Structure formats: C-alpha cells, structure tokens
Amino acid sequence: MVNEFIQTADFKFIKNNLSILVQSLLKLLQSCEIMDKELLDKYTKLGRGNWGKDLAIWKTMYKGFLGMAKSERGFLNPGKSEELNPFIEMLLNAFLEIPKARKEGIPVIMHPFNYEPELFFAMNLAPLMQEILSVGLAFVHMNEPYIDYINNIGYGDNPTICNAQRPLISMAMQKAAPIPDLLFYLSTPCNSLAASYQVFQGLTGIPSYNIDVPYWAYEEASEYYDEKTMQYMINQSKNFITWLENNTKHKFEEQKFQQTMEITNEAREYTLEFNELLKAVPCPMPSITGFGVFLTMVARGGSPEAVKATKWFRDTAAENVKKGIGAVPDEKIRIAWPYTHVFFDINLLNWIEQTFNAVVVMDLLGHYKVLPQDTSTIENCFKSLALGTLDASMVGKCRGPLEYYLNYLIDYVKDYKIDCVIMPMHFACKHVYTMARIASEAIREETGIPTLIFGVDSYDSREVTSEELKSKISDFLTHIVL
C-alpha cells in the first residue's frame, strides 16, 4: 500500500517531499487573489475526499497543477501568477476523472504520451495518460527515488530504459501507481516504451492492447509511400474496438465515434493556425506554449475542453501577433528544439529567454502536425483516427527512415526563421543519435546554421545537472550564435 511504501526508511525523501509539496500547495489556495474564487471553490471541494491508495501521488499532482494557476509559476508566464485558463481547466479535469469514473464504474484505460484518446471518449471510457504521472513528478524531481528503486531491483538503467515510463514499474512494484482497468501502448517510438508498457502489465494483470505502428509513408507522393500503411492502420483500429468491447462490455456507436472525431478535427484546426502564427517575429508566444498544445491534445483530445483550450491558444498568439507583441522582449534569437524538454528543470527554458532574449518556437512534441481531416463519413473517421498515430509528435518522424526527420526539420527551420538548433539527445533514445548527428550536418549545409547537441535524461537530473545544462547552452548561445 502507498503509505506503508512512502513510510519505509529506503523512501523518506518521497514521504517528506509529499509533505513539503501539499504544504506549499495549500498555503498557495489560501493566498491566492487573482484567481476566480467560485472557480477556487470548486476546483478546491472537487479535489477533497478519498481518492484511493493507489491515487495519492495522483491527488498531490492534482493539487500541484491547481496551485500553479495561481501561484508564482504561471504556464505561460513562469514568474507570474495567471488566471485559471482553459489549458489549466482542461489539466486539471483530465485528473479528476479517474476517481470519478471509479465511483461511476465507467472503466479507466492507461495510454502512453503518443497516442490520442478521442477513441476512449468515443465509447465511453476514461483516459489516463501514464506519463503525465511518471514525467509529471520529474518537475519536482520526485521520481528520482523510484528511478534508484528500479535501478536496485535490475529493470534497465537510466541510459537504456527510458525513465519517461521506467518509474511506473518502480511504483507498481510498491503499490504506489495508479491501477487502471484496460492498458494500451503502441510499438513505436521506440523498444524502450513498449517494454515497459509489457513489464507494467505483467506486474498487474491488466488486460492490454498492442497497436502496431508501420515504418512506410501512407502519402502516394512520396517515395517512401506503401499501398498498405493506411489499410494497415485502419484495420488494426477496428481490431482494437472489438477488444474494447469485449473488455469493457462498452458498445462502439458509429454516430458518438463520428461526433468525436468533428470535435478532435476542430481543434486540429485550431493548432495548426496556433502553428502559423508561431511564423511571426517576435515569436508571440513563450517557449513552453508548443507542449501545452500538445499536452491537450494527447491528454484530452476528442473532447470540448480540447477545443477550448487549443482556440485560447490560438486566439492568444493572434491577439499578440496582432498588437505586435513578443513573448520575449527584444527577441534576438530564435532556436528550434527538435527533441524533448528537459522534464527535471521546469525553469531552463524561462532561463534562455531572460538570459538571452532567445525564444525556443517549439520543441519536436510542441510541434503538433496532425492535420484536420474529412470526417463526413465513417471510413474517413477512421483514417483520421489513424493519421492521429502516424503523424503524431515525435512518432510522426521517429518511426521510419531518417528522411522523415530530415525533410521536417529542415522545413521547421526555414518557415520559422530559426538563428540555431540545440538538440538534448535523451540516454535512453539510443536510435536518435545517429540521426542527429546527419541532421546537424543537413542543417548547416542546407541553411547555415549552427546546431548544438549534447546528452542528457531528461527526467533524471543527477547525469547532467541543470548547472551543466545551461553551461553548454551559455556557451553555444554567447560565443557561437551572436
């Protein structure tokens, strides 16, 4: 159980920690003035009750996330405090549904970060997409204790095993993870996520679903295109609803399916004119914007709330590109970040912008590319629904040949006026590193550029220290770039 876990002498840190940050979170509810008391109020009586064990850690991040619409970490402005917008509304509904579907008996199904849910909300189920858990207590380098735990017991080490799911093995082996109905994963990016995803459900017991993601281009234009990608897809969906079905009792309604996906293609509609508008100079939005898009999207996307949050974003920028104004004042640089954030310094991009006037655009799962879609019929839904996977952050240019990659970044860098490239190669993405590399050398021979690339894991701030970090960034950023 999670309080005979985080009572053992081996996990003081986490006990203590706990208490540190439910503390600080409560003493931000009682002191905050800018945000809407009936929205306080019932955000607050919302997150009160008893959760389940398995949902403490959940509970806390609750609380974290609804502390930081009012407190000195605002989303989009770290060091200010903001209303609660509709990216933080959407956030934190996302985890109050799990212990609301508990007490309604509506099943709970776990998916990893690359896959959307709109599927899930079409019959019904409820959503909890693992990484906010695991990736989530990065931000507070309250995973750390889980990654020695799993470290000690044998499963992987930090630069072979992703620690981006890693933890979530730690925590089921101590009764501290959230214990879902259904379990589903895909097969791409990489070997790593899907090992952990097997490892998980053979600890529980959890009846779970695999989705083969396939290596050739569905478009008939390029020359990497094969007549059976889409098909493949397709038929695959269809596959999993059968399961879904038979796991859940939940019955596939052609009609619900096809109103979610109209919604999911509104917001798609909405982030790619979010994505357009990150053209203009000065960039007018900051750098951590990109992954709230995607956040939305691969947490709550087929839902209203999607749509609400993907259009203040997008009405956002365009109020600001509109009255010309920057995220960063006297804007001199801007940098493409064509990988992950690193998750244990929530600060770092804050950092660059104050230190160097520089904003990052977007970072590759920021970068959100799924394109709206026909969806006047069912079959067209359905490849939609696939195009959700196949053009997916990170999955959309990590899943076939090199080019995928290449052709997107150079494009990134030309249509968004980008000065250079910095690229945190993450341990465990043992197959991005030859890719780097060759794009690096694409970049500067295609638009002259400068690229800078180093290691890190992202979520583990013991390899490489935040004080590393911005040293090798202080130092490409002053003596390379400007």
Contents of the next structure:
Amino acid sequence: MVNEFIQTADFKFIKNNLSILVQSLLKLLQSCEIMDKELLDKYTKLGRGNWGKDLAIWKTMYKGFLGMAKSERGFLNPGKSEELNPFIEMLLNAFLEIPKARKEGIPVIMHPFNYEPELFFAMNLAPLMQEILSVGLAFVHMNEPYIDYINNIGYGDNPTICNAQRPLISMAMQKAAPIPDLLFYLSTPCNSLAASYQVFQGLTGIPSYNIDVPYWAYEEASEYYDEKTMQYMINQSKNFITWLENNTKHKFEEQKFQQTMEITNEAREYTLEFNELLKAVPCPMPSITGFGVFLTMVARGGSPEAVKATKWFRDTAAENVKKGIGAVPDEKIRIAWPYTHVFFDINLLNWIEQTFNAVVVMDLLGHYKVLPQDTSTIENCFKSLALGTLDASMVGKCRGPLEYYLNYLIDYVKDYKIDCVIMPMHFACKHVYTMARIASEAIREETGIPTLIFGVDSYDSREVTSEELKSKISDFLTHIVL
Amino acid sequence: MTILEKFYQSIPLENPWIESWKKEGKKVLGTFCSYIPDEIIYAADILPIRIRAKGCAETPMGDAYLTQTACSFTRCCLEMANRKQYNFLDGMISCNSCDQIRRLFDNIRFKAPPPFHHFLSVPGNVNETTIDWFKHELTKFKETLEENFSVDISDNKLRDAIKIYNKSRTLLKELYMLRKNTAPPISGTDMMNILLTNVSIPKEQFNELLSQQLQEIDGKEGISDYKARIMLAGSMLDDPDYVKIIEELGGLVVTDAYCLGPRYFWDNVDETKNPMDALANYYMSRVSCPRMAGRQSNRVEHIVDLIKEFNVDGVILQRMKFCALWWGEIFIIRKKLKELNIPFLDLEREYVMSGVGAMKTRVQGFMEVLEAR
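Could you drop in the structure for the form predicted together with its partner chain? We only have the form predicted alone so far.
Entire complex below, previous chain first.
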C-alpha cells in the first residue's frame, strides 16, 4: 500500500531532476561512437514504451547505460568497443526485466547489494538490486539533488546514514522511487542499510522480510567456527521461502532451485578463476573490472547471463595473461583498494592508471569469493545459497570480528603482489571506517607496505571533491610509494 | 542522607557498592548493551555493570581509531579504556548492538585488551529460528563464564538470579507507574539516577534501596509545578544532567523510551520455564531496540501507548550524533507523532554534554509551544 507521502509527491522536483539527468546522459551519448547499429536498435526498441511513473529514473538510467555500452571508450571492454560485451548486455537486461515483469504480472522484489538473486530467479520473481540506483546516479552526479532534498526533510546526513540507500528514501518521498511488490534485506553489513530499508518499508507499506546474518563464521579452520551457523542460515532461507510463497502466488520448486544453484555455481567457478588470473603481473584487466564481476553476481547471479558474463571476464583476462597484455602499459604500481569505489568519479581509476601506470587490482566488492559447492542434493543447494550470503563480498569480510578483515587484506596484499593500499573510506560506513587505522598498522607490520586512508562520500561529489581526491592520491603515490 | 541521595552515589563508574563487592574478592564484568542478559553473569556471582564513559573530556585516541564520524559514546569508551579507567573491571562483554559498538569492542581488544572478553551474536530480527540461535549463544556464554571464572552456573542459580532481577523490574515498574499521576512523586532526573543505579550496583542492594524509596514517597505530595509533561526518547542516554536541563525549564519528564528505561523492565522473565529458554525468549521478544528489523511498528505503537498512558504533552526525541539506527527510528516516530498531532522536539547531542545553551533555547521554545496549546 502506498501511503500519503507517496501520494503527495513533488512532481516539479522530479521533473527538474530528470531533466538534469537526461542532459548529463545526452552529453555522454554525444561523445559516443555508435559501433553496432543492429544491437543498438534492438535495445533501443526494447527500451521503448511506458514503464510506469515510478520507473522514470530507472528507464533514464537504462538509456544512459545503453549509451555507455556503445561508448568509444568501451566501458569495461578496452580496445573492443565494437562488441556489446556480455556484461553490459546483462546489465541492460536487468533494467528491462522490471517493466517486463510489471507487464507480465511477475512480482518485483527489491534487495540490497549484499544478497544475490538466485533464489528469486528460482521462484520466478524479478529482482531489483536497489543500489544500482545510487551507484548509477552517482556517475552523473545525480544523487546530490536527492541528498539535498532528504537533508531538508530530516532523514540523516552524509556522515551518519549511507548515501547508497538515502537517495531511495528521497525518491520514495517524491514518488520517483521504483515501488517493488516486496522488499528484502539482511541484518548486515551495516545498521545504516537496515535503518533505511526499514524507513522505506515504513513509508511505502511494502511487505518486507529480513534475514539475520550472524556475527560469527562457519569456517571450520577459523577460531570463530560455529557449527550452527550454516543450519541457521538454511533454516532462515526456508522460512523466507515460505514467506515468499505466502506473499506471491509463486510456489517453490526444488528442481528449479537446483538448476538455478547449478548455474550460480558455474558463475562462481569463473569468478574464482578470474580472481586467480588477476595475480598475474602485469594485471590483465583494468581497475574497474572486479566491480563488474561483483555487479554481475549480485544483480544477476543465478541467471545464464551471469554465467556468460563471468565467463567473458575470465576468458578476456586469460587471453591477456597469455599474451602478456597488461591493463596498464608498463605497470609500475599494484594497488589494493579494500573498500568500495568512489562512485561519483567514474574517471578516477582511469586517471590513476594513466598518470601513475598504476592498477587497482580489486576493490572490496570486486573481490568476490564465494566457493562453488556440490549441488547434487537440495540440502547442498541450500548450503550453497547460504554461502552466497555469508561470503558475499562485503558481508563475508566485515560481518565478524576485525580479524576477518585483516586476514583478507593481508592475504590480498601478499597474494596479489601489492605495492600499496588505498582506503577511500565512506564517511557513513562505520563498520569499516572504524577498522581502517588498525588495518593500516597491521599491513605495515605484516607486509611493510604503506596505506592511504581518507574520508569521502562515495555518492556525493561535494563532500570531498575529485580534485581533493586526486591530490591526496597523487601525493601518496608520488612521495611515499614511488 | 535520603534514599534518593544514596542513588546518586552510583553515578561515578567505580561506586562504593562496587568497591565493597570487590573487597569480598568477587569479580565485576562490564557490559555494553541491554541485550546482554545480566542474569547469567549474576548467577556466576559476578557483578554485571553497564559500561559508561562518565568523566571523559577529550577523545584523541577515539578520533584516531574510530574516526570523528563515530558516535561520541564509543570514542569516549575507547579513550577511557586506553587510559585504564576500566581497569577495575575483570572483563568486558559486548554484542553486535550496532556497528559502532562492535567495532569499539574490536578496537578495545586490540589497543587496551581487558583481562577477559566475550562477544554475543545477537540476532537482528525476532522469530523462532533467531530465538533458538540466541539461546545457543547464551549457552555458549554461560559455558565461557564457567570455564574462565571456574564457577558453576546451575539452573537453580539462574532461577535465583532471574527472580532477583524480576523483583527489580517489578519495583521499577511500580515506581515508574506513579509517574502517571497528575503530580508524580518523582522527577525524571531522579528516575534516571535510579535507572543508572539499577545497572551499576548489586541487585539485592538495589532492590532494598528501591523498596525503601517506594515507602518514602508513599502518600507524599508529588510534583505539580511543571509546565508540560514530557516523554524523552532516543539513543542511549546515561546523563541525568541532560534530563535536569529539561526539567529546570519547566518540563517534567514522566516517561521515556531508551535502553535503560521501560524496555529494561516492562515485562518479567518467565520464571516457570527452563531458565535459558526463558532468558532467550525474554531478551528477544521484549520491546525492542531499533537494531531489531521488522519491529519498527511495534516500537512506535509502544511509544504511542506510553504517550497516552502517561498523559504526555510533548515528546523530546534525542539522538546521539552519528547514530544511524536512531535517526531512522526517529524519522518514522516523527511521522507518527505528526499524524497524531503530538508536538515533538528533535535534538541531536553528543555523549558528553555540550552545546547546553543551544539546547536550553530550543527546549525553552518547545515549552512555550506546549504551554500555548
């Protein structure tokens, strides 16, 4: 049920914002060189029609990504811009799926960036990963008007509540947010996410479900091992399925679930192989690529498209390794980036690559490491589903004691022959920012390499500007690392 | 010394009751959250006290390790730990109350490790599966205490502890309900002192003091020279001076919603059940903290019920700076209060009292609004 906040939307505000967004995207499109008319036509046609008022921004973002896909720069596809790569195709289909689901009466379920959608695919539901909005809008500096609006309304500020979710609340209050049929979120990785999803639920009245991710680990080798964890997660997944069945007319079918988990595991195998290939010197893929792998799994894990995309990432990396091609010519510095990217500055990584012959091997999210499982039995499939949650990129490294993050980071530095660490800490991200200092001390002690820590709002270009970021990174790389 | 004055003696972290307890050779454990069942610690003949950071003046260590965008309570606690202000404790127990508390605990473990520490994984929502998990966590906790302190925590000892704690809850509720009166016999400031004492001294002694307090106020004339009846709700608050400012400006705090308040004592632990089952059920099912997902509407209803029951004129919502959970919660509470046409004031604060002038101005303005209604 949509409540009064939604009904009294400020349409003028939305109209103005959309206009800014469209102008930004048009600028981007104008700089693009269209290479494949047939594919462009196909996806342009698919994007036509009335998507519904609440999907106006979703549709504009689709058009923006379509433009980027055709860009001369070949987003995530250096030197091969004549192809529409499987990753971009997958991403476009993720956008298209929502209006299509609406048309066909398939329930849309909104979920956060730390839960893969395989269960939703298995139950024939349409997943909508919420943070695509805030990340996608950050590229074109379009979160800022929403952030200003929500600041005025009085829901959080940049250092308190994460702007990966806050624009959603702003949009919801202006009838500009996609309104799903169901809402789902986890208790991790942070309070901020849980708070905002609860507020979204409170504003819209959409039925919501939450799964608790325990603080402890399940790994037998770990001193934090707890045999109950896996069963706990499985039991919660089963409760969730019952809730999904009760709130949709869709029945859970074991066979479909098993098939979906097989597909998921195939993609997970490719991602692990991809991770291994990034150990090569020079690094075979550009700095942003890891994030693409993560996005594939979290937006489309469990779909054949995700298999195709992860295979493409793996094959491209393998080919480059074989040929000795590095993403950065004459690679001089290998950087670990154990946090999320600065989403508002899409060119930052390119700038690092070009200015310093440096490559960011992987970011925290891009370091996707969910181990493939045997899926021969239904219980094993549930185990595999649980692993996808427990080991989800940020969840796996941050849901437990600080030692988990340290172990991940030190292994990363050693295994990937890292020269320095850069931690661009998002102000509102309390659970990671509060580990950064100890992490930097541990890295220096264990590996002897330096760490740069700085505060930033990854979604708001005004807190710490691109120029300031570049200045900090430049000083660090020039005076300390090189 | 009046009974009320005795309660005031519990305000320093290391109070006379703790000193006497330690003189008997007994242990004291500090806890960080109301989701940690004190009963289990007490059953081990160990005194559980709520960790506070009273006396913290500056936070250079907290700022450096937790950053300046962490809440000032956690920064103060890290500072106090680093300055050995908690050295009278024999250990610390924490849980995943919120991101900042769990990372505070990590930082304390790394930078100023206590002699003993334990962490409870408290589920983030409430259903049969999560209650069962929590029971398992409590069992592990009990076993860890037994092993580390060479004690036996039998079911009988747990039952005794539950009884003693339930008695505190019953007495607190009895006193608390008197605040419904048109002329309540106790101010909000004094009530907060009593609530602080409740988590700072041995329970038997607390129960004795509280019983005496109830006798002392029985039949006495209450407070009637106030301008408005106030509810105080929000983040963790352990500073009676904060309440005092409101009351000096004419508001009388008659009810509250924060972790030391009614959430702690509104219901009793079931004494007829297996103690571990009863504790797991009680702590998970009582009126929750905003950390519990999916319970927001219950919490808002509870607040609305209190407003009606205690005949509240206006609500002061206070949230500690950088507290995401309470900001989310307050956003929805405000919406409800607006719907019900209940006046409210939204205040941001730091753990250590600061900006008193600005706060006074805003509270004064709020009182005028309430008086004019």
